[in-house]
Structure formats: C-alpha cells, structure tokens
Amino acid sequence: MYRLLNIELHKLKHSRSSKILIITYFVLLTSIALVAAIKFDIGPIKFHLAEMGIFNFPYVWHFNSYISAIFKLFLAIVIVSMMSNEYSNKTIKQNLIDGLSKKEFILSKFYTVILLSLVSTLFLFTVSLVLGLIFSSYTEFSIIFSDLEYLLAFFVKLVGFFSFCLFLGILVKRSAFALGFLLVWQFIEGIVFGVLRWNTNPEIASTIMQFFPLNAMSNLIKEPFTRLSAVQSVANQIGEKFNFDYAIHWYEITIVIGWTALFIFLSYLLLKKRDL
C-alpha cells in the first residue's frame, strides 16, 4: 500500500496544477472561519452569523460538513486530471511496463482517493473544533463530541464522489470531457427525479432517487439551515414547523459505499479490457 501510494504522491508533487488545486481547496475549507467575521447592523437589527449559533456544538459538525462538501469539486478536478495525465503522458503504459499490474494501478489511485478524503476530514475536524471552542455556547465534553457521525458521512461522501470521478477519468480519458459528463449525469438525475415526481409523488420519487449515485451522496448530509435555532424560532412565529430528518442513516452510508465499490470495480474492468 505504501509503495503504491508513494508513486501517486510523487506524481502529484510534480504536478503544478494539482498542487494549486489542492492548496486552493484547503484554503477554502479554512475560509469557513471567515463566516464568523460577517457582521453588520441595519438600524436596530444586528446581524452576526457567529452569534446565531452556527458554530455551536454539536451543530458545527453538521454545518461545516455540509458547506465543506461544496468545495469537493476542486479535488475532483485533481482526481480526473490525475487520470487524464496518465494517458496523455503515457505514464500508465510505463507503469505497467515497469511491473505494476493493472490491479495495483487502480489501487494506487483508490488509495490516493482515500488519503485525500481522510486528510480533508481531519482538516475539517480541526477547523470545526477550533471554531466551536471559540464561538460555541456549549463546551461540555459530551456535547462537543456528539454528532461526529457527520464527519464520517463527509468522509464516505468524498470517497464515493472521488471514486466516481476516477471512473469517469478512466472512461473518458480527458479531464474536460469527464467533468462535462459529471455535470450531464447530475442533469440526468434531475430530469429522472422530475419525471418520477410528475408520474408518482414526491415520497416515491425520493425513495427511488436515493439509489442514484449523486443523489445518494447528496443525501448523506442534509441541509443544516432549517435546523438552526434562530431559523426555527422565526418559523414558529409565523406558524411554520420544520420536521425534517437530519440524521445520518446506516442505509444511506451503505448505498454510497456500494457505489464506491462498483466504481472501483468498473474502473478495474475497463482498464483490464482496454488496449493501452
């Protein structure tokens, strides 16, 4: 494992564009802290996001995981480019000539996906913990480390999404087309959902759509905004109630893990049958 991972890290180290994208990604994760600086007054109304409780434990794990997942496209570009460069630079053929099997080649890419996802999760944990300790109204040990399952969901979501990108990179070979296919697939899932809602009802449509890859990954971490106490207070005043399910469910994680395994397996089959 270390040997395979070391090969990929060496390639990333010498790729200027990959280094820029990775650095940009982690800078954006850190920029979540800038949300705390958003503060302005409109007459008697004072607006300060940090004081609204977005960094309260354990809500901070949910909020930051959801926001951070938006930035995953930067690492997705790295994953797709990593594969397209293998074809354009002929390094994939050279690796196989040097004794690397096709299975080991796919595993080296998958280990990189896991490493990037793990580092992202640990980084998110650190940033969220610091923000929570600074701004949270609740600092009891039991409260601080509750709801950490959102970090697990974040990790599984990244691994699944990057595995999909890896498969597309092998399938299409060119990064621009692979990313374009990713957007097209998102559009296709949207159309299918619309058709299902039109012909059935929202509940049946959502039940079916939870098995589609991108929708399954999206379902792992639901939107956190309606969970915020300030939002719920306003809703209660106008007679509205939010009874959403914000929990992380085992079957949602299982679906994404299943798609991850399938994407890696299909990547291997595709590479195995392809004449390089």
Given for the second form:
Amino acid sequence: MYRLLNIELHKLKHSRSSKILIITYFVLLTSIALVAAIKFDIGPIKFHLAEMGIFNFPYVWHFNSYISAIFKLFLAIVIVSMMSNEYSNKTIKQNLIDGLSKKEFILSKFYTVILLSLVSTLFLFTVSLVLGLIFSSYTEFSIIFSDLEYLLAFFVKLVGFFSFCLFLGILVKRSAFALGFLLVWQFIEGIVFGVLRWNTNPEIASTIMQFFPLNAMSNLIKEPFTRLSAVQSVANQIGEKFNFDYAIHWYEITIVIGWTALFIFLSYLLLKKRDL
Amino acid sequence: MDSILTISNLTKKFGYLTAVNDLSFTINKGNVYGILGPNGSGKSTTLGIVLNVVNKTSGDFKWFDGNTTTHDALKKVGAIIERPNFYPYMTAVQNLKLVCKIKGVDESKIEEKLEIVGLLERKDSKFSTYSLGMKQRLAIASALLNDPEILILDEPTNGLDPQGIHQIREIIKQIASQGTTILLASHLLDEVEKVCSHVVVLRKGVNLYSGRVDEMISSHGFFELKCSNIEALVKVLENHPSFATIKVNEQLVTAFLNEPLKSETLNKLLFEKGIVLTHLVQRKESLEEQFLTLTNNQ
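We have the form predicted alone; now please give the form predicted in complex with its partner chain.
Once more the chain from above appears, this time first in line as the rest of the complex follows.
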C-alpha cells in the first residue's frame, strides 16, 4: 500500500498545476476562519457573524463541514486530471509495461483519494476546533466532542465524490469532458427529480432520489442555516417554523459507501476490458 | 536452453479484423530476435498482449517458467513500444525515479543508465523539452533500469533522423554484446539484418517463419557474372548441373545455384572452356530479398 501511494504521490508532487490546486484548496479551507471577521459596525446597527453563534459547539462541526464540502471541486479537478492525463500522455500504458498491474494502478489512485479526504477531514477538524474554542459560548468537553459524526459524513462524502471523479476520468479519458460530464450528471439528477415530483409527490421523489449518487452525497450533510438559533428566532417572529431533520443516518452513509465501491469496481472493470 | 517467453496459439481479433492469428513462437535466452513484418502485420499487437496492455482473444503466453504473474514478470523485462511515454512535466531523473518505484529497484542506477544513452548532461531538463531522439534514448535508459533479462523494442528508430537512427543502433548493438536477450520489432529489414540472429516473420497476423536469419530460405546463393561473350557463357551455365535458373539482364548474367559451388571452381571451369570473366561475384540473397520471397510465396 505504501508503495502504491508513494508512486501516485510522486506523480502529483512534480506536477505544478496539481500542486497549485491542492494548495488553493487547503487555503480555502482555512479561509472559513475569515467568516469570523465579517463585522458590520454602522452606527446603531452592529453585526458580527462570529457572535451569531455559527461557531458554537457542536453546531460548528455541522456548519464548517457543510461549507468546506463546497471547495471539494478544486480537488475534483486534480483527481479527474490525474486520471485522464495518464490517458492523454499514454503513461498508463508505460506504467503497465513497467510492471504495475491494472489492479495496482486503480488502487494507487484510490489510496490517494482516501489520503486527500483524510487530510481534508483532519484539516477541517483542526480549523473548526480552533474557531470553536475562540468563539463558542460553550466549551465543556462533552459539548465540544458531540456531533462529530458530521466529520465522518464529510470524509465519506469526499471519498464518494472523488471516486466518482476517478471513474469519470477513466470513462471519458479527457479531463475537460469528464468535468463537463459531472455537471451534466448533476443536471440529469435535477431533471429526474423534477419529473418524479411532477408525476408523483415530493415524498416519493426524494425517497427515490436519495439513491442517486450526487443526491446521496449532498443528503449526507444537510444545509445548516435554518438550524441557527438566530435564523430560527427570525422565522418564529414571522410565523414560520422549520422542522427539518439535520441528523446523519446510517443508511445515507451506506448508500454513499455503496456508490464508492461501485465506482472503483467499475473503473477497474473498464481498465481491464479496454485495449490500450 | 532457458526460455524467456513462450507464445502458443495466440489470437487477437478487433471486431472482424484478425490482427494476430494462431501465433506460436519461443524466445530463448541470449539471442537477439527480430520480429519482421509489414505495417499492420500484428507485431505491435503481439507485443501489446505479452506486455499486459492488450487483451488476448484466445491462446496463451507465459513469461519465464510460467510461475510468475505477468505484471511481476514485467518487472524483469525492459520494454518500449511505439512512442516514448513519460510525464511531460517531470525531468528525466524524476521520470526514471518513478519507474524505479514501479519496478521496485534501487534508484542508484539512474545516472549509469543515462550515461549509456548519453543524456547525463540533460538529466534535469523537463521531458517536454526533449527532441524525439532524446525521448527515445530516455525510453531505452528507462527500459534498462532493472538490468532486464530481455529488452523489447518496438520500432525504436521510427521517425528519427539518420543520426538518431545510428545512435539507437549503436546502443542496441552495445547492449546485445553484453549478452542481454533482445526482441526487436521492425519493418526495416536492414536494421534486423544488422543486429538479429533469429527472426520471426509475420504477415497479416500469421507466422510465416521463425528461426535463424541465415536459414530463412534454403538457398545456396547466386553468381553475378559478366564477360564479352554472353551467349557462350549462358550456354555453358545451362548445361551445368549446379545451376537452377539463369537470368540475363543486359550485360549482367545472374545464375542461381541449386547446390553449393565455389567461385574458384566456376572460374576455373569457365576459363578452361575459353570464357574469360570480367566480373564475378558470389552472393547470398539479402534479408530483403528473402523476406519478399517469403511473403509473396504464400
């Protein structure tokens, strides 16, 4: 495993564009901290976002993992191109001739995906912990470390999404087209949802849609805004009441893990069947 | 003799097209093999199959004693097929380090191999800045990194200028002289003739011949003769039992042998018959002539 990871990291390490994208990604992850600096102070109107409770434990885990997941697109570009560039440079052929098996080739990419997701999760954990410790109103040990399943969901979500990117990279062989396909797929899921909703009812539609890959991934971490007490009190004043389920369910995680396994297996099958 | 690669009844179909048809041959240790065939005769496909990048339709092949998996066997093989494929954004050394990691060999040989192919001064330049000749030489260095039991080269001089072709051939000869088994696929006959001891001749995926170069067709060679009295010469030759066919082309008489005959014997015989030769050459068919005979006959 170390050998395979080492091979893939060697390829990434010397590629300038991958390096820039990875660094940008981690800088952006850190930049969540900048949200804390949003502060309006115009005469009588005082607004300081960090004081609104977004960094309260355990809410900070939910909020930060939701926001950070948006930046995954940067890593998606790296992952799609690390796959499709092997095709356009024909280096995949040379790798196999040099004695890498097709299984090892896929595994080396998958280990890298896991490593990148793991590092992102650790990064997110550190940034959120620091922000929480500075701004949170509650700093009891038991409260700090509650709701940590959002980090697990974040990790599973990233691995699932990147495995999808890996598969698209192998399927399409061109990075631009693979990313385009990702976008088209997002539209397809949207259209299917629309059609289902139109023909049945919203409940049946979302029950079916939770099995679609991108939908399953976004279901993992639901939007955190309506959970914020400040938002809820405003809603109460205008007579609205939110009653959403913010929790992470085991079956949602299972669906995403199922897709991950399927994408990796299909990538291997595709590589095995193809003549290079 | 130790066999390195055994191919038996290998077949590859691309849709309707049969690229390799029931091909069998064996590569033994220590020889320099050439795979000869016109473009599209299945050379690269055959090599692709044994190198794990093309899937076979039927048949079998085994590396070494047949007990290692293909990808493990390939770690003991050095191969370049068609174009040199490396990561354009890495330097020569970085690319070779990657190959070392894949093959699981030590990185200490990198400088030595770059020296052999004459790329040591450019070792820290990016691959994308290399000329085609340099790329091809880097590919050879990469194939040599693990001191392979067999070196497989597919059209190594394709697209190179005369100087580049010469450099590559010198490198191949140097490697062959150290006793490394080489398998060279080419459609350039003089290339194969210059370096190979054995050949496999393919046409449309079918094996026409495999064996030693000099035994390719059973021939005793021919004489090229000139003299002032051509008619008398032809008459003598036609009556001689050693000659099969006689061809006259302007002033040049070409007489094909059907049994061994020494030039001095012929010269003496003709002189005794009163014919004085102005030109006498004994030759064997070149590989090109043999190849054309073989591919046209069938």
